[in-house]
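Next up: a single chain in structure tokens, the form predicted alone.
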Amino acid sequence: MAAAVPIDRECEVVVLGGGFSGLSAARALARRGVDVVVLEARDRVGGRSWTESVGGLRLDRGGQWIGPTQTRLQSLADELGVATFPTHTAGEAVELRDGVRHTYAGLIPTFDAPAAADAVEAILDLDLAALEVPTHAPWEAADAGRLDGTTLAGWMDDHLGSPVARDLLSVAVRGVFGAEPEELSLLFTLFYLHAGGGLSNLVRTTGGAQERRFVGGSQQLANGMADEIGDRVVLGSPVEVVRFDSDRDCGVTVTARRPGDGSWSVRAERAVLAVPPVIASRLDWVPHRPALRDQLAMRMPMGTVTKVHALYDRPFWRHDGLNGQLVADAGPLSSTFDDSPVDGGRGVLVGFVAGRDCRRFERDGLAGVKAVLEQLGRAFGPRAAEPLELGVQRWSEEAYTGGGPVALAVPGALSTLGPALREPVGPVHWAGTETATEWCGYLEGALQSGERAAAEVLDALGARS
């Protein structure tokens, strides 16, 4: 049994990580009247949900859009007021292959016909192959272990025999996933675009999963879940120590810094973890780590992103006949967005530096921003190289969250310790957008994971009574 350590506060159900998951998870015990406190590391909410003002703009530096079927978002969104508005989509997007630019309409560039084609076919494949996977139980999946025992990269090898239908697909991976097609398990692959209802889906923005954004940012959604739970939601508390004996259940002690106050214990009955797997891998379990989902975090890096946002007087690329799309073969931005208010007063592009391009992106420092302006310039003209402002969200940086958008198993991982994910340890219950079985790794799927935990830890607690 663990050792005994004095104790500042006593809970029912102690939450550790304030953002979308966790949240949902304490916001649902709460209503059930469970006395629920939640541990937060750092002096927000909102986890991999982060809006802040940069010149001016509430602009999202993580996750920021809502599509079809993501219902509980929508539902959060409409009960807390927060409108939401569709991404600007008119004109053509723009292409840039080999250092030269062309313009398109459409899903994917089509400058190259036959390559455009065949990459489409490869979305289609991969979409229905995805229907295979049931996404509570990949690892149960027909020929699971073939399947995790292939890289994506060694798919599209067998698939693909176009180079440049290998890149457009390659530029949508990275922007999914913030890796490189080589660094996928193809089960964990096809479980992904399940969970989202596909890669045609996870790329597009009208009628998919970039359709609309929301009116002042989405981190109101995780302020209004914490102003709901109030007080029991407690910033600047990063857990250090989890004490628990997983073959008693007998409950639950966290240790956690308090700035200026040294630390803190809670003791719980229960324990929802709702961190990324690599951030749970690092807490001081006592008297030792899960065996199983440390093993599974191990194999379970985050991706690799960087966001920037580039600031403008005005979304000139509109006047152009451009819709603020980009899509590139060569870094260090794969892809952007039009990212302008609602009202298009100003002009905001999002871009996205995912993979090896986010990996150089940041060994190079000062060239590696001025690259990115380059880029700019180049795909919307020589305005979009001036921005007023540029903001740079490097997610690698982020001591909590180690990187982005989702972890990612790599291969062998799923089909070997798969059912580590969810399942609980002791009093000890998963939480995290990458446990979701819907919409895994967007927000949608963090609101989904909170609500299963917390239903799981409602069963432990009726079953103690």
Ligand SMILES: Cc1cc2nc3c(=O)[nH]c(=O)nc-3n(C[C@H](O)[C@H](O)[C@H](O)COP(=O)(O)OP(=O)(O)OC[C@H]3O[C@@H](n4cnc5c(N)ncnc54)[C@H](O)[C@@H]3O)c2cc1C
Given for the second form:
Amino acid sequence: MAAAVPIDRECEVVVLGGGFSGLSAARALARRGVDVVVLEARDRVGGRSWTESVGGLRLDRGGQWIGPTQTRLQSLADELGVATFPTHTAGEAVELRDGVRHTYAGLIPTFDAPAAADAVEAILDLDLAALEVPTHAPWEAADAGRLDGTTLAGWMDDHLGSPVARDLLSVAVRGVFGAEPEELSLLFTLFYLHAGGGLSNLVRTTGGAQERRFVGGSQQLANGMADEIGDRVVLGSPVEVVRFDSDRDCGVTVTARRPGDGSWSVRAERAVLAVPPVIASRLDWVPHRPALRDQLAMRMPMGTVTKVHALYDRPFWRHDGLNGQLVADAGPLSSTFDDSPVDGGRGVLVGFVAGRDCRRFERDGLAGVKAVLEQLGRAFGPRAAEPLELGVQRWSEEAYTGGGPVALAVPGALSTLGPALREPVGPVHWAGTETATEWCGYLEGALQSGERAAAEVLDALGARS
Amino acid sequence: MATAEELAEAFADWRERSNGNPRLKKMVRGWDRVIHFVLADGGEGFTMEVRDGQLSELVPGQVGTPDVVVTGSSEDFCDMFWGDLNPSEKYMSGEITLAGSQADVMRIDAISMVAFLDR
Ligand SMILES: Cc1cc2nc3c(=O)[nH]c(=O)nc-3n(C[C@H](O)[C@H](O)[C@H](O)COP(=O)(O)OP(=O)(O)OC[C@H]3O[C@@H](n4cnc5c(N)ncnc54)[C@H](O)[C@@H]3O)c2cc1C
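Would you mind generating the form predicted together with this ligand now that we have the form predicted alone?
Below: every chain and molecule of the assembly, starting with the one above.
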């Protein structure tokens, strides 16, 4: 039985995590008159969405893009009066392959045309297979066990003859998941692609996941949701212990740190855990852990990604006929995009160091940072190697995130433990983009998961009265 | 604006190359569909059928119920059929649009890119 702890605050629902998912759950509940408290570990809301001022610019250190069919995200932006603008795409992209620079137009590097055709065919095969995997229950896919016993790399062995095509696909996968094809369950990969409209959609700027950005950055949307919820959002309060007694319907008590004030305990009828799976697993659970959910979380590691911003006085690459996009077969950067402000008054390139390249980068220290600058120079000319500033955001160092952009599922995870992803455990409900069935891994998915968790909680509270 | 004859000539070239391309044959296997091409710059457009792994000849006008509707300028269609234009550039700029079920759109997108790359 859970030991009694002194209670500092009682409410109907306590939400752990003030990212997009937690805030969307809390806001939906507050709008229905539910007494809700949000405990956020950091001294800001937004989680993996984090906009900071650097040299007078608002730069997104985490999630930043919005694309077609992300309707919740778009409505939220409309509601809060946050405008969007298209990613700059005019001009050619750069490919670095085997140390040689090529430029290309369109979606995919075309230098080695047969290899590119191989890659296009493979992406189509993956995307069509993905449509057969039900997003609400991937473990119910025909052949789920076999698909989950295979890695994406295994699938690539069977479907991609040319090493260049394999590289092209690996670069795309590295960027989307922050992981290597060897790490990803094929079942999970297909689920994820289905939820986001296909790999062909996830790698696209115009018409796809990287189509538009928010003027002033994505974190404004989290701030806007938090403002509506008001002082029931408590910052700087990392939860350490979750106590509930699954045998008796007597609510849940969470104990959190409070800045300068030791700890405090909040008691509620229901809790929504709106954190990445692995972060929920790091909590103390009293008297015992939510076993299956916890076991699943152990099989859902975070990806590995570091985001780099290079600032220049002008987006000079545009005058060279380039669109700021880079695709590279060797790191540190596997891709870049033009991240200049809407007026184009300053130049910004945003780059991703992901998966394998990111692990090497973390080991290399300063040499890794130097390698980024050299790579920018090789891709966009010597000026690119000398930015006014270079911002480096290492998501694996973040105590309350653990990596990024998203958690992935290793082979065997979803087919054996999948239903535990969303199944409530006693009074505990699960949100977070990892639990989404639409746009899993994205801001849109975070919003969807929060709304779904809020609906579950409302049902549960309604059944009580 | 390209004339109907120019379009037909370019398409005939595309069709011959496509029907002879083993990769494309594989990609349209079992995918029997009716495709309408709509000319954004006027003109009556045309219809193509994919049947038994082969592209049909172009039929003038919009015939039958389409599975996919491809809209673009006659010039872009000509360039695309001749293999001079990377269709993914035009999809990304929105100058050529594809409408249909998600799976059909994915497939025609990939097929047209492979036809360009594998020419
Ligand atoms: C580099 C990068 C680029 C990305 N790019 C995009 C993009 O362009 N477009 C897009 O849509 N998505 C993008 N994403 C993904 C997107 O940011 C996430 O899907 C989304 O922000 C997840 O929201 P969430 O609420 O599920 O989780 P999180 O944002 O992780 O929120 C969890 C919250 O819980 C808090 N927390 C953790 N532990 C505790 C605790 N013990 N007690 C209390 N609070 C706790 C955290 O501080 C955090 O605020 C990107 C992510 C990264 C890292």
